Structures are given as C-alpha cells and as structure tokens.
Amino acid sequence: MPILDRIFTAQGSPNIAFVKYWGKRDERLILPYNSSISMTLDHAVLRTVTSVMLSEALDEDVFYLGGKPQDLGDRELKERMQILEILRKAAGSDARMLIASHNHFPTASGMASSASGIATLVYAANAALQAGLNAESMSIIARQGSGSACRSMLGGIVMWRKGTRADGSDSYAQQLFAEDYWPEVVDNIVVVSQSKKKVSSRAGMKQTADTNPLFRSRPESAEARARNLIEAYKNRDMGKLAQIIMAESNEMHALMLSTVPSIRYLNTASYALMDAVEQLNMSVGETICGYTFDAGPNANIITTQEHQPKVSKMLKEFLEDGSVQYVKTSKVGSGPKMLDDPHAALITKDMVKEHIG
C-alpha cells in the first residue's frame, strides 16, 4: 500500500547515447525505430535528485523543478507526466503526488536532463507507491515519459530494445555490461553552452521522421552499428568503439541538418572539438578517443584512463580560450538509488504548508 505523508527521495543520472534514439514509430507509447545503446553517467558528476510525497490532502499532482512550481497543464510536460497515472494504475492507487526535483546540471541543453529526471521520478514514485516494480517494468514506464529515460533506469552500458509489439511491452532497457566491466572508460562532458535549445528533442525527431527521406535507411544502419559497438565494448577495444560512436553521432546530426527546415544543434565550438579529436588521434597514430553529441552542442569525448592525460591537455586549450565553459569527467555510473538521508529531501515545509496544510 502507498505510504502517505512521508518523503521518498531518489538520485539518478543522465546517460550518453553511443547508438542514438531519434524518431518514434509510435508517438504516444514512444516506441523507437531502432534499438539504442548508452553509457550511464556517474552520480558524483551529473545527477538528478527527486523527492515524492503522497497525500490524501492533494486534489492534484504538484511539481517543482529547481525550486520553481511547474505548470502541469503545459502540453509537453503533461505528456511526460502521464507516467504518474501509469504508476498509480500499477500500484492500484489514486494518491496524488507532491514532487520536487533538481538537476545538478543544465536542463534542456542536450545533456539528457529529461532522461535523468523521468528515470529518477519513476524510481522515487515506485518506492512511495510501494508498487514493487522491477527495473524492466520501470523502464517501460519511464520510456513513456521520455524515451531515453528508460536507459537511465540501469547502470553500466544499457540497450533500449526497440521491440516489435504494438503495445510496447517488449520495448525496454537491458543492461549489456555492468559498470565495473570496463572501469577504465572515461567520458569527458564538455559544456560549450548551457542555453535551452531552440528545438526540443521531441519536436526535432518528429520533424526529421516526417520530412527527411534519408531517414528511411536510418534504422538499419543504427542496428548494424549497435551490433558492432557491443562487440567492440566486449573486447574493450577503444579504437573501434570511438570510431563507431563518431560515425553514429555524425550520421544523426547529418540527418538533422538535412531535415526541413534544417535542425542545427551543433555550433562553432562543437565543430572545433570534433576537429581537435580527429587531430589528436592522427597525431598519436591511433584512435584513442571519440566524440559524440546528443541533441545539443555539448560534446562527450570518450576515452580511457590511459589516454585521459592527452585528452585533458587538448581540452585545456579550449578552456583557456573561453570556447568551452567547463569540463566534467565521468566514469561509467550506476542506476538510480534511494537516499535515506532526510536532509537530501527537496520537499520543503513551505511546499507542504502551501499544498497540503
């Protein structure tokens, strides 16, 4: 049974896609055209914290993000928050929720804040509702709030299986490699802009699928790349892994660029970072690192601890000339977890007083 008037707080993290999700074959259930693969990031570097309280005194759900109340009537937010009804149905409950969430990194700037936010919310609400859902079931629910959120339900290297069933019951996240399988892997998260992107991922992928004839060949190439990436990671082959993720990132952004009207998430600094990675690899005579960009200008440069000093030296030049705002370095991270410390809760006495009394 749901536990009323007690705060449940969870912590989760975003993921960076190595093989991308871009385009839905079902808009309502958020079912992708192809499977995708990601690396879950370290909570210590990028994290979302979300608190949930159930109360009979609430007539409707209430949501705070970054300490500010959000309009749950907003179309996109309403679509994302349909997961609350799905969670209630799974738990056999009609309890309304007071929710407070905070992203400890820029929101809506191409750093998977929706993935981290939705996954963490599902994890915290599952505990508050005492729904007893396993990771697979939670990933199916998270998927319906934000597609890539299903991958943030697990740690390590995660595949979101596209599935084939119309109801989406076989489209869920599965861990391919635990976080300690290849602990030397490093992701350099290079922030060149913290501004909110002009075209949301949700709008951008629909625009691409609707207007770009090149998109028809995308699912086949992505599935082939996923198979090759699994093999490269299994063999701990950074050279092949880096080549695959760069080709994948380039293909996705080429599709965006050739969409009508054109979608351009990358900026001058993004292209300069791409050039610098390629020049570094050429200078050492082998592929020691690779870049990948989600739907935003910020880069993720993947390498290993062995080669991290060379990558750090290259990035230092960008930091010094001001074209990069900051760099965070992440190892492969774990999935969401509950926080037992009551001081971690984000729901304040003022929030409770205003909405519950």
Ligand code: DP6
The other form holds:
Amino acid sequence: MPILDRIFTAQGSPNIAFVKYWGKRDERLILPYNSSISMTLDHAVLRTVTSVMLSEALDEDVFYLGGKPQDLGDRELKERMQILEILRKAAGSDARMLIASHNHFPTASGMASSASGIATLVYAANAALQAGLNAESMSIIARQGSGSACRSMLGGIVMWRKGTRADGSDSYAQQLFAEDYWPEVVDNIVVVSQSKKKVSSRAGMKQTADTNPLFRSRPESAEARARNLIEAYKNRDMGKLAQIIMAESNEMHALMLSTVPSIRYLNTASYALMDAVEQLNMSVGETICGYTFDAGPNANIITTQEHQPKVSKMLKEFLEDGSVQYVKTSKVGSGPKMLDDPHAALITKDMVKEHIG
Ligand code: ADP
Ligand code: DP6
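For comparison with the form predicted on its own, please write out the form predicted in complex with the named molecule.
In what comes next, the whole complex appears, and the chain from above leads the way.
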C-alpha cells in the first residue's frame, strides 16, 4: 500500500560511460542498439537528492528542481516523467506525487544530471509507493526516463544489457563488478564548461543513427569493446582499460562528427586534455590513465590511486592556465540509497501548504 503524506528521500549519483550508448532502436521505450557499461560515481562527489510525498489532495504531480517549480507540460520533461505513470501502474496506485529534487552539480551541462535525477526519483518513488521493485525492474523504469539513467540504478561497474525483446523487458541494468572489486580506480571529472549543450543527447543520437552510414558498424564494435572491457576490469588492468575507453570515446565522437549536419561536443580544452593524457602515458612509458567524454566537452580521466599524483600534476597546469574550471575526483560509487534523516528532506512546509493545503 502506498504511504500517503510522508516524505521519502533518496540520494543517487551520475555515471560515466566506458562503453557508450548512442542510438535507439526504439525511441518510445528507449531501447538501445548496443549494450553499454559505466562506472557509478561516488555520492560524496556528485549527487542528486530527491524527496517524494504522495497525497490524495494533489490533483496532479508537482516537481521542484533546485527549489524551483518545473513545468511538467514542457515536452522534454513530460516525456521523461512518463516514468511516474509507469511507477504508479507497477504499484497499482493512482496517488499523485509532490517531488522536490536537487542536483549538487550543474544540471543539463553534460554531467549526467538526467541519469542521476531519474534514477534517484525512481528509487524514492518506489519507496513511497511501496512498489517493492528490485533494482532490475527499477532500471527498466528509469531507462524510459533517460536511457543512461538505468545504469545509475546500481553501484559499481554496471552493464545495460540491450536486450532483444520488442517490449524492452530484457533491456535492463546489471552490476558487473561491485564498488569494492577494484577500489583503487579513480575518475577525474574535469570541468571545462558548464554551459547547456547545443544538441541534446536525445536529438544527437537520433541524428547519428538516422543519417550516418558509419553507424551501421557501431553496434558490433561496441559489443566487442564491452567484452574486452569486462576482461580488462576483471584483471584490474588499467593499461588495457584506459586504451579501451579512449578508443570507445573517440569512436563515438567520430560518429558524431561524421553525422550530417555534424555534431561536435568537444572543444579546444577537450583536445588539449586528450593530448596531455597521451603525452603523460608516453612519458611514463605505459598507459596509466585514459580519457572518456560523454555528450559534452568535460573530460573524465580514469586512472588508479597509484598514478593519481601524476594525473593531478598534469591537471594542475590546466587549472592554472584557466582552461579547466575545476576537477572533482571520484572513486567507484554505490547505487541509490534512502536518507532517513528528516533534515535531508527537500519538501518544505511552504510546498506542502501551497499544493496540499
Ligand atoms: P545532463 O547532461 O545533465 O544529463 P540533459 O540535457 O541530458 O543534461 O538532461 C537534463 C534534464 O534531465 C533536465 O532538463 C531534466 O529534464 C532532467 N533532470 C535533471 N535533473 C533532474 C532531477 N534531479 N530529477 C529529475 N529529472 C532531472
Ligand atoms: C553520450 O541517456 O542522456 O552520455 O536516453 O535520450 O535520455 P536519452 O539519452 P541519455 O544519453 C547518454 C549518452 C551518453 C553515453 C552514455 O551515457 O552511455
């Protein structure tokens, strides 16, 4: 039974894709052409907090993001928030939701706020609705809000299995390696820009899949890389892992570049960072770190604690010359969790008064 008039608060985090999702075989259900793999980030570094309250006094769902009411009639948000209907159906409830969420990092600037936000919302709503869904089922719902969100439903290294069924019931996320399997892994989130991207991931991947003839070879190539990446991670082999993620990032950005009209997310600072990573690896005489970029110019530089001082030194120069705004360093993180402390709740008395009375 859904619990009415009580606030449920959850915390979750974004993920960075090692093997990328870029292209949907079904746009409505959000089904990808290939499986993808990511690292869930540490809540202590990047996190979303979301509170959900169910009430019979609400006529419609209400959503606050960063303290501001959002227009759920807006096309993009409406598409994403169809997950609320799916959640209600799964729980056999028609209770409306008052939702308040906050991303403790920039929203809509290529740092995966959609993944973190949607996964955290599904987790909090599952608790409020007492839906009793497991991580796999929650990932199927999160996937329909934003594909990459399904991978933030779990901690560690996570694979979104593409599945083959037309209804998407076998397209879900599964943990490949727990967060403590290789705790020495470090992700340097290198922020070179915080502006909103010109082409959304959703529009960009559609354009690539629809128009780029090179895309035909992409699913096979991504699946092969996923197999190699699993092997490298299993062997805790940073040299191989770094090479795979760099090749993977370059392949996705080459596909974007060769789409007509061309889509370009990387900027001068991104290319300078790619050069610096390659030079560092060359100077050490082995691959100690690797870069990867999602749909934006900000880099994620993966290494191990052993080599982190060298990477930090390299990044310091970028920070000093101003081409990098800031760097956040994350270890492998856990999946979403409930926050029981009532002080963590984001639904204020004023919100309740305004919408519930
Ligand atoms: P990003 O790179 O940050 O994921 P996108 O443009 O892909 O940027 O996604 C941003 C969108 O994700 C927002 O406009 C909003 O619709 C949704 N979103 C962001 N944060 C949250 C959140 N905390 N809860 C629910 N949805 C969110
Ligand atoms: C480049 O998951 O944001 O980050 O499913 O349309 O919401 P929608 O797209 P989204 O795309 C993420 C693309 C990527 C690669 C990845 O995370 O795998």
